[in-house]
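There is one chain below, alone, in structure tokens, taken in the form predicted on its own.
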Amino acid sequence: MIRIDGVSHRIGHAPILHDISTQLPQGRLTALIGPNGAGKSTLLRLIGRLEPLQQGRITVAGHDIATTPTDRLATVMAILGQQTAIASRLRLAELVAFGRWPHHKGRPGPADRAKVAQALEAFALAPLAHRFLDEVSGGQAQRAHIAMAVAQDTEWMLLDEPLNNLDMAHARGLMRRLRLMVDEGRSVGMVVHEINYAAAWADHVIAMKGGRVVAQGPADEVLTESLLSDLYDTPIHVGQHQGRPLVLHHC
């Protein structure tokens, strides 16, 4: 599991965290949502080391993020952020071929290619290999970064808006993708806007609000219609679909 202990952040002198305490369990996808500015995307951001811990302690599978190596961090989890700017002469096989580094450190073999041509399949993008990042959609360009940090292969796998510029299709089907890789025995984080998409596939929910988690559990006991009101600041009617929340919040 990740564990979250005592956790606060600052930027600046403006409070983004505050004594955050809660878990990530394994083998489940959880998913993060909150209103803008909650710090869900900070949070990600801690556990995954893409910023430097302030205050509180993070393990990952028992891994003190800031003790562990790197290069044995990179073998446990994978982290997308939001901030995927990179070079745009890079070719979307080899960005995804990136995700591979941390088992082969420069020498690939067989097995790494292996990986990296299952990833392009399964985000329908083995046409596009080798097409320049600025060759195509967003939405295209999305869905390799997503294919990268798949090929990793890791016992965690954190998304930061990994739907954004995905259309329903493929927002679905990357759903679909990581519900799998969960079923396999791998734990995903993941923040996402789109609270139903939280409450047709994930297992287990955080929410927060100005930078506190106010409630966590099991989808059906987090997305009710009062804490969702209260969490967003506007009135959400929730219904059932095939046994899951249905979140109504459009009218």
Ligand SMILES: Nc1ncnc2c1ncn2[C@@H]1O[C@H](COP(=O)(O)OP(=O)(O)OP(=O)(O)O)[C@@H](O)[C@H]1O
Second form
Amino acid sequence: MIRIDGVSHRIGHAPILHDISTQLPQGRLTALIGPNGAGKSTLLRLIGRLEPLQQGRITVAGHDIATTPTDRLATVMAILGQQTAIASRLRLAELVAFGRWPHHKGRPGPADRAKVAQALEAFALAPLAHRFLDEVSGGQAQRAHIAMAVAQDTEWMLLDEPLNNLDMAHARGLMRRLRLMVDEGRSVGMVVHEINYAAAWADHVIAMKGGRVVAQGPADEVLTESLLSDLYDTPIHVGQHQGRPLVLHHC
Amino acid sequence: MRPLPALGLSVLALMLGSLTVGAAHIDLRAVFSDSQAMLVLLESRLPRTVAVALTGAALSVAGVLIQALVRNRFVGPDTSGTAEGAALGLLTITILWPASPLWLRMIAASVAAMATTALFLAVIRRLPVREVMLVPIAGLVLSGVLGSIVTFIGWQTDLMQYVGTWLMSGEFSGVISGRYELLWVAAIAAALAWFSADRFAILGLGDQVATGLGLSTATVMRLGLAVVSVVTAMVVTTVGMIPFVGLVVPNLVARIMGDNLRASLPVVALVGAALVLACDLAGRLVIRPYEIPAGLVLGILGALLFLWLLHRRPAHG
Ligand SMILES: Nc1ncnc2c1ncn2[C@@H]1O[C@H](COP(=O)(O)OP(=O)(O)OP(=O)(O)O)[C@@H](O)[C@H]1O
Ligand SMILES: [Mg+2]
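Counterpart to the form predicted on its own, namely the form predicted together with the ligand:
Then the entire complex follows, led off by the chain already shown.
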């Protein structure tokens, strides 16, 4: 479980998060939703200790992120940021292989290589493995970054808009894989903008707006017409499809 | 052909060439019977050749490191205030304690180089990431300002003759046995960096990815800073600054091999050694029996190479 207790955050003098207390349940796929600027990325970055925690307390699977050594945390959670553009010229295989670094610290064994090969295979990157990161398409680079996080093979995975740049088939493929990982006992927290991915795949939803959590709970309890319409300040219709909510916002 | 053996052979060939070229004619096959030739070889030619190779290798590795630290390919140890910092440190200790022992001067030069490079890092961390060209410009400005300060103090204290040898483009004609051994310190520092190659490569992926992988970015930055500063300080104080090597060689190698530093650092070192050896050799051959400083040859060749790289590579590099 990820516990967030009384977390507030400011950038300069601007308050970004206001006294947030919530939980991401263990062994579940949690979707963070909310309009642009709601503070989703900021919260995820705080959990992933990419940003120093200013106020409050966060624990990931029992590890207090303020006191646990950062390299230890890297074996408990993997985090993929929203901004993945990097200037480095690595081959995709080399990038994904760095996902194993927290475990082997420079001395990869056969098990590490197998995990990297698996991750490359899982995201259809094997044919591109020897291409340079700055010589592949945006979606291919995004898949490589996700594969790196998957290769890290941690109890928790935190992904900020992983569906960015992915086509329909790869987006669906990613969600299926995350679902599979969750069913095998891992936990995932992800920021999603396309609500129907949350509706179709998430167990738990946390809705944020203006730096506050406005709703949280099982997906079908949170993804209701009134709540979503308020959240996004836009009329939204929610139907049903194969027993899951289907959010309609055409026209 | 595999790059490492081929490059190793080229460096060896260039070193042999460097041993045979010089004002006095010596026949390498006869050195064991000719004691005069042996003396020239051991006291002058060999030290010079080794000095050139070590300088090229160490500066190139330092270039890779500083580029990983600032995440920008358009900087080198000669354009980040490092060399001027080393000169400033040397100047300060020379003024404060003219009779100071060599090791203390080297420490002063290294520490000052570290301080100015840290200043450079602090400045560029405040710049917007997307402005790729601001970083090298900031480096040039800082180098320029520091260089002027050093020159000013040099004039005021009648130490221009030293300052000249540190800041002007470097050359190797003064290298004799007993006067270049500090370059080994530079080479060892550069070699040590290889053991942390993965860490530098991960740092080059950005703070976010590096932290996510559990790397302490501050520690790796400090390590890189130390290596770059020691290398530059040793080179500046022994032979003067050699321009462009630390900028061009990392770019050339990254184009072909990418940024997997564990694999590419040895190649970078060999290419750097070969490039400076070739330039030193060329400088000795074109106007025989006189010499053009290797730094000057590199200034011209390096600038051309760099322009070509700029032209070939899209600006996001
Ligand atoms: N560097 C910054 N300086 C000032 N304000 C910032 C900075 N970064 C983010 N903010 C503000 O913090 C708030 C939360 O940003 P955050 O990136 O967490 O939003 P988000 O929910 O992830 O949005 P999006 O859906 O657009 O990714 C926004 O109002 C944003 O304007
Ligand atoms: Mg965001």
